[in-house]
Each structure stands twice: as C-alpha cells, then as structure tokens.
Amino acid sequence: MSQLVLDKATIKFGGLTAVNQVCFELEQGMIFGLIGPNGAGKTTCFNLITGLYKPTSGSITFDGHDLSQYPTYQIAALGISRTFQNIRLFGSLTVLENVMLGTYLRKESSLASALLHGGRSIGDTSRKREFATNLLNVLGLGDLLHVRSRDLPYGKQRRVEIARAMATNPKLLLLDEPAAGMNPQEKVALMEDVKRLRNEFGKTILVIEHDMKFVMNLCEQIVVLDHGEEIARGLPAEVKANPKVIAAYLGE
C-alpha cells in the first residue's frame, strides 16, 4: 500500500496554475526524487503535502488520511517532517538545542504532568537530549553540540536542519535542496547519511535537489516537473536520458 499519494493535485493562485494535476505515489521505505528547473512547482508540492497550501482540486493522502483536512501541526503529528530551501534554524541556540526542539512534537509529558511530577519531566528532557545527541552523532555533528548554529558553515547548518526534522521521529522526511551549499565531499557524505536514515531508521524520503549527480545516485524513482506539470518519471537512468527532461534543463 502506498504511504503518500498525490492524485491530480492542483493549486491555482488567481490565474496562475502553480501545480497542475500532479500524480505520484511513495511506497514505505522509498527514496524518491522530485526534480525540475526553477519555477517548476517542486517546493509548492512540498507546501501542499505539509499543509501550508490546500489543493484547489485533486487529493493528497498519507497513510489513508486526506491531508487537506488537517492543519500543518496535525500533519506533522501524523508523521511528516521537512527541511526548507532557506535554512530556518534558531541562530542564537546551540546545535543540540535546535535539534531538541524537534523532539517536543512527541511530547511525553503534558504541562500539568510537568508541574505535578517534576522528576518525570526532567527524565523526559534527559531522554530527548540523549535522542538528539544520537541523531547528531549519526549525521557527523557530534563534536558541535554546543556551538551556536549561526556560527556553523552553511553546509553544516543544512545537516543540523535535517537532524531537527528527524528529531520529530517522522515516517516521511521531505528534504528541500539538502545538498545546497555543500562541497563535493560533503555531498557524498550526505548521500550516505540519507541512505542510512532510510536503511537504519526505516524512513521514507522525498527529495528536491538541483544537483543532478546527487539525485541520480541517491533516488530510486524520480518525477520531473516543468511549469507545474509532470513531464517524465521513472528510474534515474530513464529520466536522465529523456528528451523532455534534457530540453527542460538545457533548452531546445
């Protein structure tokens, strides 16, 4: 059974159709690529999936839930987390503090419980700190726990944002240009880390990325958008050789 299904998902802003009848499905445990030139509608699809936008027509379902019926925070609670094209870390907080914020989506203690049973709340915080620390170790950031995020180079800030998204313990992880700002060595390391998140943690991962080499070596299936519409789908080698894809990126 498919975990995420977009069925003719469409959104219009006035007279502009930003995404037009887009259809694709993600099976659990898949690493799936969504690519296309600038303005193709990729991030708009992410915004539809996460509830920032509601589709004008068509449907988006996740584990059988119609996502158009849920606000963003409930979609996150269903198990969907994302990173952003523009990094949105809290610059004055440390790396560990940023990632710990993500753990509070799965809050174990209510406010009343925290007030009545302070020890239990302290125990929850300790577990969240341990969980966040382990995530940062997995992503090669264990030696930067107490560094303010604004003091990190751009590529490492990207990795912190991925760790924070993972800290919500999602079923589906949406990565919006995760390799942006990274050097070639960092991209290779990130590719292996993303595969590890899928293989060891059982995550389903949907990736937007402009670096074609990164996408082709990471993703198992790819859909290509251009001007909000699908122009190709399939295995990386098939997509790479598709004349419509070549024309969309390089021109006729």
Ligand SMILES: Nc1ncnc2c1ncn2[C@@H]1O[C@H](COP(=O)(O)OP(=O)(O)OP(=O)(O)O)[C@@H](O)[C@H]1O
The other form holds:
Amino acid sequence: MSQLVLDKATIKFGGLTAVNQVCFELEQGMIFGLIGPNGAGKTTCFNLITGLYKPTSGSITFDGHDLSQYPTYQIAALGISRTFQNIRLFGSLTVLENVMLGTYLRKESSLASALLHGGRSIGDTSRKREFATNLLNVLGLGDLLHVRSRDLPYGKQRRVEIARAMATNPKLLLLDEPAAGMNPQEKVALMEDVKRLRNEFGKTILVIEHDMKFVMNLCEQIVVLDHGEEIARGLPAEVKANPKVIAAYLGE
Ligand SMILES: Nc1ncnc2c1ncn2[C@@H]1O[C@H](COP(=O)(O)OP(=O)(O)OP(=O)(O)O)[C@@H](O)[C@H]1O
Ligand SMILES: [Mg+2]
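Given the form predicted on its own above, produce the structure of the same protein in the form predicted in complex with the ligand.
In what comes next, the whole complex appears, and the chain from above leads the way.
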C-alpha cells in the first residue's frame, strides 16, 4: 500500500482551479519531486496534504487515513511535517529553541502534557534538548545552537526549518523549495543531507524545487504541474526531455 495517495485532488479558489485532478502516490522511503513553473499549484498541494486547505473534490490518503477527516494538528500527529517556501522560524528564538518547539508535536510528548507539567519535568526537557541537538548536528548546525535564528544567513535558516520539521519525528517530510537562496556548494551539501534523511532515518520525502539540477539529482520520480494540472511524470531523465515540460518552463 502506498503511504500517500492523491486521487484527483482538486481545489478551487473562486474561479481559479489551483490544483486540478492531481494524482500521485508515494511509497514509503521514496524521494519524490513536485515541480512546475510559478503558480503551478505546488505549494497548494502541500497545503492540501497538511490539511490547511480541504480539497474541493478528490481525496488525499495517508497510511490509509482519509485526510479530509482530520484537522491540521492531527495530520501532523499522523506523521506529516513540512517546511515553508517563505521561512517561518521564530526569529527572536535561538536555533535550538526553534527545533525544540518541533519536539513538542511528537506523539509521545504532547504540548498539553508539557503545559500540564509547567515545564517542571526537567528530565523530559533535557531529553528534548538532546534530541534537538542531535538533529542539529546531523544537519550541520551543531555549532549554531544558541544563535538567534534571524541572525543566520538564509541558507542556514532553511536548514533549521528542516531540523524543526524532523523534530516532530514525521514519516513524511514535505520540503517547499529547500534550496532557494542557497549557493551551489550549499545546494550540493543539502542534497546529500536530504538523501541521508531518507537513507539513515527512513523518511519519505516530497520536495518542491525550482533548481533543476537539484531535483534531477535528488528525486527518483517526478510529477510536473502547470496551471494546476499534471503535464508530465516519470524518471528525472524522462521528465527533463519531455517537450511539454520544456515548453512550460520556457513560457514562464
Ligand atoms: N488561498 C488562496 N486563495 C486564492 N488563490 C490562491 C490561494 N493559494 C494559492 N492560490 C493561487 O493558486 C495558484 C497556485 O499557487 P501556488 O502557490 O500553489 O503555486 P506554486 O506552484 O507553489 O508557485 P511558486 O513556484 O511561485 O511558489 C496561484 O495562482 C495562486 O495565486
Ligand atoms: Mg510555491
């Protein structure tokens, strides 16, 4: 059984069909790319998967659960976590604090229980700190734990967002343009680290990205959207050579 299934997922905003009958399936442990020109409906797909929007028609299923039945926080608890195209860190908090916030969404340590214990269960907090610190080490941010997030360069902030998303211990990680604003060396390093999140941590990864080299070298399968509709799918090499895809990007 596929882990995530979009079946004719559709959402309309007034007269605009932002996502139109989109279908794709992710197997557990896959690295899957969602690409397309500006306004194609990629981020809207993430908003549908995370429950921020509910589909006008069609369905989205995760581990057999029909996500239309769940509010966003329960979808997060089912094991879906994301980063944002426009970074959403708490700028005045440190790197470590931002990632520790993510740990409160983990199933075994609900925010409710954290509030009930008034932060007094020190053992628990120190475990969260240790967990967050380990994640930040994995993502190469171990020497920036106590830096205020807003003082970091853009590329590092994107990595903190990935660490925060990982802190919820998701099964599926959605990355919305993780390489945006990075230089070529940072992009190569990020690509290797995203592969590690799959290879070493077993995450399923769905990535939106405009950088073609990044997408083609990272993803195993790709779906291409344009004006809310699928125009191509397949292996990176197939998609890259598809005339419809080339035309869509040239038309941008
Ligand atoms: N809440 C909303 N209300 C109205 N229109 C919306 C809403 N969200 C998205 N749209 C529209 O849906 C279309 C798809 O937007 P979306 O953000 O998904 O594109 P995208 O593929 O992520 O593009 P980009 O590469 O620029 O990030 C756009 O025309 C956008 O203006
Ligand atoms: Mg977008």
